[in-house]
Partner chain sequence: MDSLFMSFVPGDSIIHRLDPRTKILGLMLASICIFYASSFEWIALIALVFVILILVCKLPLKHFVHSARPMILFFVILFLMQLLFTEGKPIFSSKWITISYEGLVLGTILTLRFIFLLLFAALLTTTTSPSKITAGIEKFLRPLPLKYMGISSHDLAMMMSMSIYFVPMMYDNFRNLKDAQLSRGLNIKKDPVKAIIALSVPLVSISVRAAEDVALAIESRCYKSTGRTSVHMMGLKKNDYICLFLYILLILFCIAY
Amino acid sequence: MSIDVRNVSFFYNRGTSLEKHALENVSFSIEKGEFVLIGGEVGSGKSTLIRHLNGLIKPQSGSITVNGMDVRNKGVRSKVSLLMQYPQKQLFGKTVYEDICFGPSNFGLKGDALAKQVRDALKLVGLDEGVSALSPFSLSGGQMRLVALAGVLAMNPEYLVMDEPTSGLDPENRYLLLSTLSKLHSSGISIVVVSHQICELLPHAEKVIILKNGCIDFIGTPKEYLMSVSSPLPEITSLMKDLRLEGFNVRDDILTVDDAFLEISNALRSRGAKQNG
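Can I get the structure for only this chain, the form predicted together with the partner chain?
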(Lines of atoms letter the chains of each structure in order from A and count residues from 1; the text may use other names and numbers.)
(Lines give C-alpha, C1' and ligand atoms only; values in the text may rest on other atoms or scores of the structure.)
Protein backbone atom coordinates (compact mmCIF):
# COMPACT_ATOMS: atom_id res chain seq x y z
CA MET A 1 0.00 0.00 0.00
CA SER A 2 1.90 3.01 -1.25
CA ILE A 3 2.22 5.59 -3.98
CA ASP A 4 5.10 4.56 -6.24
CA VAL A 5 6.66 7.08 -8.57
CA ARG A 6 9.05 5.47 -11.05
CA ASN A 7 11.34 7.37 -13.44
CA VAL A 8 8.87 10.14 -14.12
CA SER A 9 9.88 12.91 -16.50
CA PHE A 10 7.71 15.78 -17.69
CA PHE A 11 8.02 18.58 -20.24
CA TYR A 12 5.73 21.59 -20.51
CA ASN A 13 5.02 22.76 -24.08
CA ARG A 14 6.86 19.79 -25.47
CA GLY A 15 8.28 20.25 -28.94
CA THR A 16 8.01 24.05 -29.05
CA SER A 17 10.48 26.84 -28.45
CA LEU A 18 8.98 27.31 -24.99
CA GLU A 19 9.72 23.71 -23.99
CA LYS A 20 10.47 23.39 -20.29
CA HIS A 21 11.86 20.29 -18.66
CA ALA A 22 9.91 20.43 -15.40
CA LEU A 23 10.69 16.95 -14.01
CA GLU A 24 13.64 14.76 -14.78
CA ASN A 25 13.68 11.07 -13.97
CA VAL A 26 12.07 11.34 -10.55
CA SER A 27 11.57 8.18 -8.47
CA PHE A 28 10.40 7.76 -4.89
CA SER A 29 7.60 6.18 -2.94
CA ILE A 30 5.15 7.32 -0.30
CA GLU A 31 4.19 4.59 2.14
CA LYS A 32 0.71 4.33 3.58
CA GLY A 33 0.56 6.46 6.71
CA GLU A 34 3.78 8.31 6.00
CA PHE A 35 4.29 12.08 6.49
CA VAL A 36 6.30 13.40 3.54
CA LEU A 37 7.65 16.90 3.18
CA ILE A 38 8.51 18.16 -0.30
CA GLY A 39 10.69 21.24 -0.58
CA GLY A 40 12.82 23.07 -3.10
CA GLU A 41 13.26 26.54 -4.49
CA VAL A 42 10.60 28.32 -6.53
CA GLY A 43 10.11 26.78 -9.97
CA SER A 44 11.83 23.53 -9.02
CA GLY A 45 8.84 21.44 -10.08
CA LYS A 46 7.04 20.76 -6.80
CA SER A 47 3.57 21.65 -8.03
CA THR A 48 4.15 19.76 -11.26
CA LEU A 49 5.19 16.69 -9.28
CA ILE A 50 2.19 16.58 -7.00
CA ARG A 51 -0.24 17.12 -9.88
CA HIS A 52 1.03 13.77 -11.07
CA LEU A 53 0.07 12.05 -7.84
CA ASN A 54 -3.67 11.97 -8.54
CA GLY A 55 -3.40 11.82 -12.29
CA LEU A 56 -4.20 15.45 -13.16
CA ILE A 57 -1.05 15.29 -15.26
CA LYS A 58 -0.40 11.97 -16.95
CA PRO A 59 3.26 11.00 -16.79
CA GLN A 60 4.93 11.53 -20.18
CA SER A 61 7.42 8.84 -19.31
CA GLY A 62 7.75 6.53 -16.33
CA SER A 63 4.85 5.34 -14.21
CA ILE A 64 2.94 6.15 -11.06
CA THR A 65 0.79 3.71 -9.14
CA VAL A 66 -1.42 4.23 -6.09
CA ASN A 67 -1.87 1.04 -4.07
CA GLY A 68 -0.92 -0.78 -7.26
CA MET A 69 -3.47 1.08 -9.42
CA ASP A 70 -2.20 3.21 -12.31
CA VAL A 71 -2.92 6.94 -11.86
CA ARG A 72 -4.49 7.07 -15.32
CA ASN A 73 -7.40 5.37 -13.63
CA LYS A 74 -9.84 8.01 -12.29
CA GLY A 75 -10.52 5.84 -9.25
CA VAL A 76 -7.33 7.08 -7.60
CA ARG A 77 -8.90 10.50 -7.06
CA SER A 78 -11.01 9.21 -4.20
CA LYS A 79 -7.86 7.86 -2.53
CA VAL A 80 -5.53 10.77 -3.20
CA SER A 81 -6.94 14.21 -2.40
CA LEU A 82 -5.07 17.17 -3.71
CA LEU A 83 -5.27 20.68 -2.32
CA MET A 84 -3.85 23.00 -4.95
CA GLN A 85 -1.70 26.05 -4.45
CA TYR A 86 -4.02 29.09 -3.99
CA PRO A 87 -7.01 26.86 -3.15
CA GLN A 88 -9.19 29.85 -2.32
CA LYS A 89 -9.81 30.11 -6.06
CA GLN A 90 -11.79 26.89 -6.28
CA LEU A 91 -14.76 27.84 -4.07
CA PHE A 92 -18.10 28.20 -5.80
CA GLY A 93 -20.93 27.09 -3.50
CA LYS A 94 -23.74 29.40 -2.41
CA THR A 95 -22.71 28.67 1.16
CA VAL A 96 -19.58 27.34 2.78
CA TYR A 97 -21.50 24.23 3.77
CA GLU A 98 -22.59 23.54 0.21
CA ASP A 99 -19.06 24.02 -1.04
CA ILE A 100 -17.55 21.55 1.39
CA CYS A 101 -20.26 19.02 0.43
CA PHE A 102 -19.10 19.09 -3.19
CA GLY A 103 -16.16 16.70 -2.78
CA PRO A 104 -17.71 14.00 -0.60
CA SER A 105 -21.03 14.03 -2.50
CA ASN A 106 -19.15 13.47 -5.76
CA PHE A 107 -17.90 10.27 -4.23
CA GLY A 108 -21.41 9.22 -3.28
CA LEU A 109 -21.80 10.35 0.32
CA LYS A 110 -25.35 11.42 1.32
CA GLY A 111 -27.62 12.50 4.15
CA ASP A 112 -26.50 12.41 7.78
CA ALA A 113 -23.11 10.90 7.02
CA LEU A 114 -22.41 13.78 4.67
CA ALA A 115 -23.54 16.41 7.20
CA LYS A 116 -21.38 14.86 9.89
CA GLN A 117 -18.35 14.70 7.60
CA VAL A 118 -18.74 18.39 6.75
CA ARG A 119 -19.09 19.43 10.37
CA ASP A 120 -16.05 17.38 11.35
CA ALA A 121 -14.01 18.91 8.56
CA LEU A 122 -14.95 22.44 9.64
CA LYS A 123 -13.97 21.63 13.19
CA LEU A 124 -10.64 20.11 12.07
CA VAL A 125 -9.58 23.31 10.34
CA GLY A 126 -10.79 25.39 13.26
CA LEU A 127 -13.55 27.30 11.54
CA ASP A 128 -16.54 28.39 13.52
CA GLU A 129 -19.76 26.45 12.85
CA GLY A 130 -21.35 29.85 12.11
CA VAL A 131 -19.46 30.34 8.85
CA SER A 132 -21.07 27.29 7.26
CA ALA A 133 -24.13 29.36 6.32
CA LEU A 134 -22.13 32.27 4.88
CA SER A 135 -21.21 32.75 1.26
CA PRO A 136 -17.59 31.70 0.68
CA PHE A 137 -16.99 34.90 -1.27
CA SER A 138 -17.67 37.01 1.81
CA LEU A 139 -14.71 35.46 3.68
CA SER A 140 -11.13 36.68 3.85
CA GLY A 141 -8.40 35.04 1.76
CA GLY A 142 -7.09 33.00 4.69
CA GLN A 143 -10.56 31.85 5.72
CA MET A 144 -11.25 30.82 2.14
CA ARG A 145 -8.11 28.69 2.18
CA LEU A 146 -9.34 26.98 5.33
CA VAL A 147 -12.72 26.30 3.72
CA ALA A 148 -10.97 24.80 0.70
CA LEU A 149 -8.89 22.66 3.02
CA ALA A 150 -12.05 21.51 4.81
CA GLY A 151 -13.52 20.65 1.40
CA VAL A 152 -10.63 18.30 0.77
CA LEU A 153 -10.55 16.83 4.29
CA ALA A 154 -14.26 16.04 4.06
CA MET A 155 -13.47 13.57 1.28
CA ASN A 156 -11.76 11.41 3.87
CA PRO A 157 -8.78 10.50 1.68
CA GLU A 158 -6.10 7.88 2.24
CA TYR A 159 -3.43 10.22 0.95
CA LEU A 160 -3.75 13.94 1.56
CA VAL A 161 -1.52 16.00 -0.73
CA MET A 162 -1.23 19.73 -0.15
CA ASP A 163 0.58 22.47 -2.04
CA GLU A 164 1.79 25.12 0.40
CA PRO A 165 -1.17 24.90 2.77
CA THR A 166 0.33 27.19 5.41
CA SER A 167 1.24 30.16 3.26
CA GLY A 168 -0.86 33.23 3.97
CA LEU A 169 -2.24 32.00 7.29
CA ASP A 170 -1.83 33.74 10.63
CA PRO A 171 0.41 32.10 13.27
CA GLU A 172 -2.56 30.74 15.22
CA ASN A 173 -4.13 29.12 12.16
CA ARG A 174 -0.75 27.77 11.04
CA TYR A 175 -0.28 26.14 14.40
CA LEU A 176 -3.79 24.73 14.26
CA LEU A 177 -3.24 23.43 10.74
CA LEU A 178 0.00 21.73 11.72
CA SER A 179 -1.56 20.07 14.74
CA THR A 180 -4.52 19.02 12.56
CA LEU A 181 -2.10 17.44 10.14
CA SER A 182 -0.33 15.51 12.86
CA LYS A 183 -3.70 14.43 14.24
CA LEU A 184 -4.75 13.16 10.80
CA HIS A 185 -1.38 11.54 10.39
CA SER A 186 -1.69 9.65 13.63
CA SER A 187 -5.13 8.46 12.55
CA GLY A 188 -3.40 6.68 9.67
CA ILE A 189 -3.70 9.11 6.74
CA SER A 190 -0.62 9.70 4.61
CA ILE A 191 0.25 13.38 4.45
CA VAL A 192 2.27 14.93 1.65
CA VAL A 193 3.02 18.62 2.12
CA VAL A 194 4.81 20.95 -0.26
CA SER A 195 6.21 23.85 1.69
CA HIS A 196 8.86 26.52 1.77
CA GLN A 197 8.61 26.51 5.57
CA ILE A 198 10.74 23.41 5.95
CA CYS A 199 11.79 24.18 9.51
CA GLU A 200 8.20 24.45 10.64
CA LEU A 201 7.29 21.04 9.25
CA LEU A 202 10.47 19.05 9.88
CA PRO A 203 9.41 17.91 13.37
CA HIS A 204 6.30 16.29 11.88
CA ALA A 205 7.86 14.78 8.79
CA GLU A 206 9.14 11.24 8.35
CA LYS A 207 10.57 11.69 4.89
CA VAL A 208 11.99 14.77 3.22
CA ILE A 209 12.26 15.22 -0.54
CA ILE A 210 14.05 18.27 -1.93
CA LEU A 211 13.71 19.06 -5.62
CA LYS A 212 16.13 21.14 -7.63
CA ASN A 213 15.59 22.01 -11.28
CA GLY A 214 13.19 19.10 -11.63
CA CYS A 215 15.54 16.49 -10.15
CA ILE A 216 15.56 14.98 -6.69
CA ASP A 217 18.34 16.79 -4.85
CA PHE A 218 17.83 15.05 -1.52
CA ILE A 219 15.67 12.27 -0.17
CA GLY A 220 15.87 10.91 3.34
CA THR A 221 14.74 11.32 6.94
CA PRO A 222 14.54 14.76 8.59
CA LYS A 223 17.64 13.97 10.65
CA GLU A 224 19.65 13.03 7.57
CA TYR A 225 18.40 16.23 6.02
CA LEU A 226 19.71 18.29 8.93
CA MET A 227 23.11 16.60 8.65
CA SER A 228 23.32 17.07 4.90
CA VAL A 229 22.64 20.73 4.39
CA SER A 230 23.94 24.09 5.41
CA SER A 231 20.59 25.77 4.77
CA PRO A 232 18.83 27.46 7.69
CA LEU A 233 18.08 25.08 10.56
CA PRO A 234 15.08 25.15 12.85
CA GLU A 235 15.86 27.54 15.70
CA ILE A 236 15.86 24.79 18.29
CA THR A 237 18.33 22.72 16.26
CA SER A 238 20.75 25.59 15.79
CA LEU A 239 20.56 26.26 19.52
CA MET A 240 21.58 22.64 20.19
CA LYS A 241 24.44 22.97 17.69
CA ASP A 242 25.65 26.10 19.50
CA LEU A 243 25.44 24.35 22.87
CA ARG A 244 27.49 21.50 21.48
CA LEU A 245 30.13 23.92 20.21
CA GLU A 246 30.22 25.44 23.70
CA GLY A 247 31.16 22.05 25.05
CA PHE A 248 27.85 20.64 26.22
CA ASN A 249 27.49 16.98 25.50
CA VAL A 250 24.12 17.17 23.68
CA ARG A 251 22.88 15.70 20.44
CA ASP A 252 22.39 18.28 17.70
CA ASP A 253 19.82 16.42 15.60
CA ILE A 254 16.98 17.63 17.79
CA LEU A 255 13.84 18.99 16.15
CA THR A 256 11.33 19.73 18.88
CA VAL A 257 11.41 21.82 22.02
CA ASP A 258 10.34 18.82 24.10
CA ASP A 259 13.27 16.70 22.90
CA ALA A 260 15.62 19.61 23.45
CA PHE A 261 14.37 20.03 27.01
CA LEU A 262 15.02 16.34 27.76
CA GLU A 263 18.42 16.40 26.11
CA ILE A 264 19.56 19.55 27.92
CA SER A 265 18.34 18.39 31.30
CA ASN A 266 20.12 15.04 30.78
CA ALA A 267 23.32 16.85 29.85
CA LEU A 268 23.06 19.11 32.87
CA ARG A 269 22.40 16.16 35.14
CA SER A 270 25.40 14.19 33.90
CA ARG A 271 27.60 17.27 34.13
CA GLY A 272 26.39 17.81 37.72
CA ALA A 273 27.13 14.15 38.52
CA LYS A 274 30.65 14.51 37.11
CA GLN A 275 31.34 17.65 39.16
CA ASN A 276 30.05 16.05 42.34
CA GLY A 277 31.88 12.81 41.79
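Predicted, not measured: the structure shown is a model, and the values here were computed from it. For clarity, a rigid core is taken as the largest C-alpha set superposing within 1.5 Å between two forms. Residue numbers count along the first chain shown, from 1. What changes on going to the form predicted on its own:
- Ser179 shows a C-alpha shift below 2 Å between these two forms [criterion: core-superposed Cα displacement of 2 Å].
- After superposition on the rigid core, the Cα atom of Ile191 is displaced by less than 2 Å between these two forms.
- Taking 2 Å as the criterion, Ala148 counts as shifted between these two forms: its C-alpha moves by at least this amount when the rigid core is aligned.
Other form of same protein, the form predicted on its own, not the form predicted together with the partner chain:
Partners and other molecules have been left off, which leaves just the chain.
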Protein backbone atom coordinates (compact mmCIF):
# COMPACT_ATOMS: atom_id res chain seq x y z
CA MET A 1 0.00 0.00 0.00
CA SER A 2 1.74 3.15 -1.17
CA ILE A 3 1.82 6.12 -3.50
CA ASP A 4 4.38 5.43 -6.22
CA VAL A 5 5.66 8.31 -8.36
CA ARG A 6 7.78 7.13 -11.28
CA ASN A 7 9.68 9.38 -13.70
CA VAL A 8 7.03 12.11 -13.64
CA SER A 9 7.56 15.25 -15.69
CA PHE A 10 5.26 18.21 -16.18
CA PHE A 11 5.62 21.38 -18.25
CA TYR A 12 3.51 24.52 -18.13
CA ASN A 13 2.63 26.08 -21.51
CA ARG A 14 4.07 23.03 -23.19
CA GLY A 15 4.91 23.48 -26.87
CA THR A 16 4.90 27.28 -26.69
CA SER A 17 7.60 29.92 -26.35
CA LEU A 18 6.59 30.21 -22.69
CA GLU A 19 7.24 26.54 -21.94
CA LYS A 20 8.61 26.00 -18.43
CA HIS A 21 9.32 22.71 -16.74
CA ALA A 22 7.81 22.37 -13.28
CA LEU A 23 8.79 18.72 -12.67
CA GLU A 24 11.43 16.66 -14.42
CA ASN A 25 11.86 12.90 -14.04
CA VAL A 26 10.64 12.85 -10.41
CA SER A 27 10.51 9.47 -8.66
CA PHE A 28 9.77 8.51 -5.04
CA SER A 29 7.31 6.53 -2.93
CA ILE A 30 5.14 7.27 0.09
CA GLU A 31 4.46 4.22 2.21
CA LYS A 32 1.19 3.63 4.05
CA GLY A 33 1.31 5.34 7.45
CA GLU A 34 4.40 7.43 6.64
CA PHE A 35 4.88 11.12 7.54
CA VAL A 36 6.61 12.79 4.59
CA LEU A 37 7.93 16.36 4.47
CA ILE A 38 8.42 17.95 1.04
CA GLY A 39 10.55 21.08 0.97
CA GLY A 40 12.30 23.35 -1.47
CA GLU A 41 12.57 26.97 -2.50
CA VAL A 42 9.70 28.94 -4.07
CA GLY A 43 9.26 27.72 -7.64
CA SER A 44 10.92 24.36 -6.99
CA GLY A 45 7.78 22.44 -8.03
CA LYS A 46 6.37 21.48 -4.61
CA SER A 47 2.76 22.61 -5.15
CA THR A 48 2.67 21.24 -8.69
CA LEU A 49 3.90 17.90 -7.40
CA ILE A 50 1.26 17.42 -4.71
CA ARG A 51 -1.53 18.33 -7.12
CA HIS A 52 -0.47 15.25 -9.05
CA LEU A 53 -0.97 12.97 -6.04
CA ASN A 54 -4.77 12.98 -6.18
CA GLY A 55 -5.19 13.59 -9.90
CA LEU A 56 -5.86 17.34 -9.92
CA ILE A 57 -2.99 17.50 -12.42
CA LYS A 58 -2.19 14.55 -14.69
CA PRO A 59 1.46 13.67 -15.38
CA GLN A 60 2.50 14.48 -18.94
CA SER A 61 5.02 11.67 -18.75
CA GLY A 62 5.73 8.98 -16.19
CA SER A 63 3.16 7.42 -13.88
CA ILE A 64 1.60 7.73 -10.42
CA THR A 65 -0.29 4.95 -8.68
CA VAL A 66 -2.10 4.96 -5.33
CA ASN A 67 -2.32 1.49 -3.78
CA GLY A 68 -1.84 0.16 -7.32
CA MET A 69 -4.57 2.38 -8.84
CA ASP A 70 -3.61 4.81 -11.60
CA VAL A 71 -3.98 8.41 -10.43
CA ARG A 72 -6.20 9.12 -13.45
CA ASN A 73 -8.86 6.94 -11.84
CA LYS A 74 -11.37 9.16 -10.03
CA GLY A 75 -11.47 6.66 -7.16
CA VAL A 76 -8.04 7.94 -6.10
CA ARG A 77 -9.65 11.09 -4.66
CA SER A 78 -11.40 9.04 -1.99
CA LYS A 79 -8.00 7.78 -0.84
CA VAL A 80 -5.89 10.94 -1.20
CA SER A 81 -7.28 14.20 0.23
CA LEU A 82 -5.59 17.50 -0.52
CA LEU A 83 -5.77 20.57 1.70
CA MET A 84 -4.61 23.69 -0.10
CA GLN A 85 -2.39 26.45 1.29
CA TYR A 86 -5.36 28.61 2.24
CA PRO A 87 -7.98 26.01 3.25
CA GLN A 88 -10.30 28.78 4.48
CA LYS A 89 -11.10 29.31 0.80
CA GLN A 90 -12.49 25.76 0.74
CA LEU A 91 -15.17 26.71 3.31
CA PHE A 92 -18.59 27.62 1.97
CA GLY A 93 -21.32 26.25 4.29
CA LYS A 94 -23.63 28.29 6.47
CA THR A 95 -22.54 26.17 9.43
CA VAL A 96 -19.52 24.10 10.36
CA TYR A 97 -21.70 20.99 10.24
CA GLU A 98 -22.80 21.74 6.67
CA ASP A 99 -19.21 22.20 5.58
CA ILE A 100 -17.89 19.00 7.12
CA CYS A 101 -20.76 16.78 5.98
CA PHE A 102 -20.60 17.92 2.34
CA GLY A 103 -18.06 15.32 1.20
CA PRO A 104 -19.40 12.21 2.93
CA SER A 105 -23.02 13.12 2.08
CA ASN A 106 -22.06 13.18 -1.60
CA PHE A 107 -20.88 9.59 -1.15
CA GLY A 108 -24.31 8.58 0.13
CA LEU A 109 -23.84 8.88 3.88
CA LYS A 110 -26.90 10.25 5.69
CA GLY A 111 -28.75 10.37 9.00
CA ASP A 112 -27.05 9.17 12.19
CA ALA A 113 -24.09 7.75 10.29
CA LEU A 114 -23.41 11.16 8.73
CA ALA A 115 -23.75 12.95 12.08
CA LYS A 116 -21.30 10.50 13.65
CA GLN A 117 -18.83 11.10 10.81
CA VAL A 118 -18.94 14.84 11.51
CA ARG A 119 -18.49 14.32 15.27
CA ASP A 120 -15.55 11.98 14.70
CA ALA A 121 -13.88 14.44 12.32
CA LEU A 122 -14.27 17.31 14.80
CA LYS A 123 -12.81 15.14 17.55
CA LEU A 124 -9.83 14.21 15.38
CA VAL A 125 -8.86 17.85 14.91
CA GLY A 126 -9.52 18.76 18.54
CA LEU A 127 -12.60 20.96 18.04
CA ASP A 128 -15.58 20.89 20.37
CA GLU A 129 -18.80 19.49 18.92
CA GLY A 130 -20.49 22.75 19.90
CA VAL A 131 -18.91 24.57 16.95
CA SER A 132 -21.08 22.52 14.56
CA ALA A 133 -23.90 25.08 14.64
CA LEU A 134 -21.62 28.09 14.16
CA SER A 135 -20.74 29.78 10.90
CA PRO A 136 -17.21 28.74 9.93
CA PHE A 137 -16.53 32.37 9.05
CA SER A 138 -17.16 33.44 12.67
CA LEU A 139 -14.18 31.39 13.85
CA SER A 140 -10.53 32.36 14.23
CA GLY A 141 -8.12 31.69 11.38
CA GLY A 142 -6.67 28.68 13.18
CA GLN A 143 -10.11 27.22 13.89
CA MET A 144 -11.18 27.77 10.27
CA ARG A 145 -8.15 25.81 9.13
CA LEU A 146 -9.08 22.98 11.51
CA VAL A 147 -12.67 22.97 10.20
CA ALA A 148 -11.35 22.67 6.64
CA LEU A 149 -9.12 19.82 7.81
CA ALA A 150 -12.11 18.14 9.51
CA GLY A 151 -14.03 18.34 6.23
CA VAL A 152 -11.21 16.50 4.51
CA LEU A 153 -10.90 13.90 7.27
CA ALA A 154 -14.65 13.20 7.16
CA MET A 155 -13.90 11.46 3.85
CA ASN A 156 -11.72 8.92 5.71
CA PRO A 157 -8.68 9.40 3.45
CA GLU A 158 -5.73 7.02 3.64
CA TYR A 159 -3.36 9.82 2.63
CA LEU A 160 -3.64 13.45 3.77
CA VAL A 161 -1.68 15.94 1.66
CA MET A 162 -1.29 19.51 2.93
CA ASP A 163 0.24 22.57 1.25
CA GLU A 164 1.91 24.98 3.71
CA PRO A 165 -0.49 24.10 6.57
CA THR A 166 1.12 26.42 9.16
CA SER A 167 1.38 29.46 6.87
CA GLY A 168 -0.05 32.58 8.51
CA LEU A 169 -0.83 30.91 11.84
CA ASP A 170 0.23 32.38 15.18
CA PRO A 171 2.45 30.21 17.45
CA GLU A 172 -0.48 28.85 19.47
CA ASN A 173 -2.45 27.72 16.41
CA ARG A 174 0.73 26.38 14.76
CA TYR A 175 1.35 24.23 17.82
CA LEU A 176 -2.28 23.05 17.80
CA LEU A 177 -2.13 22.12 14.12
CA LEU A 178 1.17 20.27 14.43
CA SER A 179 -0.15 18.39 17.47
CA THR A 180 -3.22 17.43 15.44
CA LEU A 181 -1.05 16.16 12.58
CA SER A 182 0.97 14.04 15.02
CA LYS A 183 -2.25 12.57 16.41
CA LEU A 184 -3.57 11.82 12.92
CA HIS A 185 -0.28 10.18 12.00
CA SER A 186 -0.45 8.04 15.14
CA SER A 187 -3.94 6.91 14.09
CA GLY A 188 -2.48 5.42 10.89
CA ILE A 189 -3.14 8.17 8.33
CA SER A 190 -0.29 8.89 5.94
CA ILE A 191 0.69 12.57 6.16
CA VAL A 192 2.36 14.47 3.32
CA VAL A 193 3.23 18.09 4.12
CA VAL A 194 4.68 20.65 1.75
CA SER A 195 6.38 23.48 3.62
CA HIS A 196 9.21 25.95 3.40
CA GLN A 197 9.20 25.86 7.24
CA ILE A 198 11.28 22.69 7.21
CA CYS A 199 12.70 23.18 10.69
CA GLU A 200 9.40 23.07 12.58
CA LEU A 201 8.27 19.92 10.77
CA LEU A 202 11.48 17.86 10.83
CA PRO A 203 10.77 16.40 14.32
CA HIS A 204 7.46 14.99 13.00
CA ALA A 205 8.71 13.61 9.67
CA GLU A 206 9.95 10.13 8.81
CA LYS A 207 11.02 10.97 5.27
CA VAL A 208 12.26 14.25 3.77
CA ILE A 209 12.07 15.06 0.06
CA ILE A 210 13.72 18.25 -1.21
CA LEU A 211 12.95 19.61 -4.67
CA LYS A 212 15.19 21.95 -6.63
CA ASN A 213 14.27 23.35 -10.04
CA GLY A 214 11.65 20.65 -10.49
CA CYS A 215 14.02 17.77 -9.70
CA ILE A 216 14.62 15.64 -6.63
CA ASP A 217 17.59 17.11 -4.76
CA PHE A 218 17.40 14.92 -1.65
CA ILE A 219 15.45 11.96 -0.25
CA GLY A 220 16.16 10.48 3.15
CA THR A 221 15.38 10.49 6.85
CA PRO A 222 15.41 13.72 8.89
CA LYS A 223 18.75 12.73 10.44
CA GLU A 224 20.23 12.01 7.01
CA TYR A 225 18.98 15.44 5.94
CA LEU A 226 20.76 17.07 8.88
CA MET A 227 24.01 15.34 7.94
CA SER A 228 23.76 16.16 4.24
CA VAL A 229 23.04 19.90 4.25
CA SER A 230 24.26 22.96 6.14
CA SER A 231 20.99 24.92 6.10
CA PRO A 232 18.29 25.39 7.03
CA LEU A 233 18.63 23.61 10.34
CA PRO A 234 16.38 23.69 13.42
CA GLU A 235 17.70 26.06 16.09
CA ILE A 236 18.07 23.21 18.55
CA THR A 237 20.22 21.27 16.06
CA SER A 238 22.40 24.35 15.46
CA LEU A 239 22.85 24.70 19.22
CA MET A 240 23.99 21.09 19.54
CA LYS A 241 26.47 21.54 16.71
CA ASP A 242 27.86 24.65 18.43
CA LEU A 243 28.19 22.77 21.72
CA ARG A 244 30.03 19.97 19.97
CA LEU A 245 32.45 22.50 18.46
CA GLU A 246 33.04 23.83 22.00
CA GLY A 247 34.13 20.38 23.11
CA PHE A 248 30.95 18.94 24.57
CA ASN A 249 30.47 15.26 23.80
CA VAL A 250 26.92 15.57 22.46
CA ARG A 251 25.14 14.33 19.35
CA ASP A 252 24.53 16.98 16.72
CA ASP A 253 21.62 15.25 14.97
CA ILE A 254 19.11 16.26 17.67
CA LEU A 255 15.68 17.49 16.52
CA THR A 256 13.71 18.18 19.71
CA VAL A 257 14.20 20.19 22.89
CA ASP A 258 13.49 17.13 25.05
CA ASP A 259 16.21 15.09 23.34
CA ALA A 260 18.62 18.03 23.61
CA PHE A 261 17.93 18.34 27.34
CA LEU A 262 18.73 14.66 27.91
CA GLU A 263 21.84 14.82 25.74
CA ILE A 264 23.21 17.93 27.46
CA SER A 265 22.38 16.53 30.93
CA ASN A 266 24.27 13.33 30.16
CA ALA A 267 27.25 15.31 28.83
CA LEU A 268 27.37 17.50 31.94
CA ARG A 269 27.16 14.47 34.25
CA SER A 270 29.96 12.81 32.31
CA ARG A 271 32.11 15.92 32.58
CA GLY A 272 31.40 16.21 36.29
CA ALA A 273 32.32 12.57 36.89
CA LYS A 274 35.64 13.00 35.09
CA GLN A 275 36.49 16.17 37.02
CA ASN A 276 35.60 14.56 40.37
CA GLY A 277 37.52 11.45 39.45
